[in-house]
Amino acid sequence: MNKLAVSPLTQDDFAPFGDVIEARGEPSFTINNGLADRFHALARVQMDDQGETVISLVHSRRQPLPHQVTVVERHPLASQAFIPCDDTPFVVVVGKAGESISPSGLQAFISNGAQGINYHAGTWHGLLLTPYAEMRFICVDRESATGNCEQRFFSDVQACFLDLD
């Protein structure tokens, strides 16, 4: 069985992926006549002209650690963001857009807990992985009566075996 390496979430590693979503650096700027911050345009949805984007809420249940990974899916027609609700650090597990995918194509990251993640479109990844607590999650994605959802599933000879040490 393959070993997944579980990497610290950056915006720069996780680019080919999609965009890390997090209140960094200074606000973009000010609203509410200056009571409150804005971090603005943290990640854009990508959306074809079929659907349209709803916002959700997600709530994962714990999942402890180590974890294999035999199924991965992607969103070929629009972008899906899980923006947490919780300040609780998750796994994100994904490989890069196309039409197959392997698990030794796949990379680990994991959250700070204050991090949400934004897959572009057609980015394969792995189901919500929250292995310290339940979640919750805001979930922007695309709805529409063709789907918008691939899965692949790997045998227990191919898939990856998941840890943090």
Given for the second form:
Protein chains: 2
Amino acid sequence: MNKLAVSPLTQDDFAPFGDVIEARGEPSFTINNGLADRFHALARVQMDDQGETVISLVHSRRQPLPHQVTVVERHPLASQAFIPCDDTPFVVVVGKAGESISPSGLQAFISNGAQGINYHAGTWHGLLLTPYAEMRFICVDRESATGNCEQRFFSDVQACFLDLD
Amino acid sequence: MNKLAVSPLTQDDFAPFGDVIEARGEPSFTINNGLADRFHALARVQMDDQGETVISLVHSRRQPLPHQVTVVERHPLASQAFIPCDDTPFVVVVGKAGESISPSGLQAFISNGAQGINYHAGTWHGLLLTPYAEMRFICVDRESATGNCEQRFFSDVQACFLDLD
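Could the form predicted in complex with a further copy of the same chain be shown next, to go alongside the form predicted alone?
To see the whole picture, the full complex is given below, headed by that same chain.
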């Protein structure tokens, strides 16, 4: 089975898939009468006319690695952001938007503990992996009552796996 | 000068002003192939047709109390959420949406450390106060290039103050 390399998460490398949400460099401006620094518009929410943007909390259990990538999904109508509340790295598996996706088109990234991510609409992604600890995330995405999720399953022969060593 | 009482932040008491974002009770459902619990749609983003929802990070400096409330503002076109990454209480000052606002119409709330808030469009609010420590927030609001902020200033005679004792 092919092994998927896990790269450090950077804005440049993640750009084809979405945004990295992190307070890097100088603040954009101050708010709150100068009492707070704002790092502005680190991600832009993509939303269709029928969708509603909602804010949810997600509590993820610890998942030991290695992990076998047997399924990916995409949300064609809207972006989806996960921003951690805990200073702990997590791992994402992504593939470029498009009708077809295969394990050979996937990339994996590990965050540095201070980063969140925003999948652009249509970006293929695997499970959000939290190998080090239970983690809490703030999620910004689309109210899903009308359906906005497509999945592709890989057979055991096709599937790849990832590990951190 | 009148003193503004500071009440514990609860969904019921804050409902006229916005949403309390917290993981209370049972999760709404699981996601991520059962690996994560989701507390769904704790806040809904309100956005006009011309606006764009953006995700920003805000770093707030510690502000010792007492605090004098001399200005409030509102964003008529969109909601504005602040969700803390640190398990530290913060204080908000709010007034009901409407053209007029006076210090006698204000209420103050202190969070329990695990709560965020989402001001509904039009809710008057004072400065976001972080009296205990520097704090990091995730902010979800409207790209402001076209203007979406009105302010009202109170004279020293009108102004009220708040403290935690």
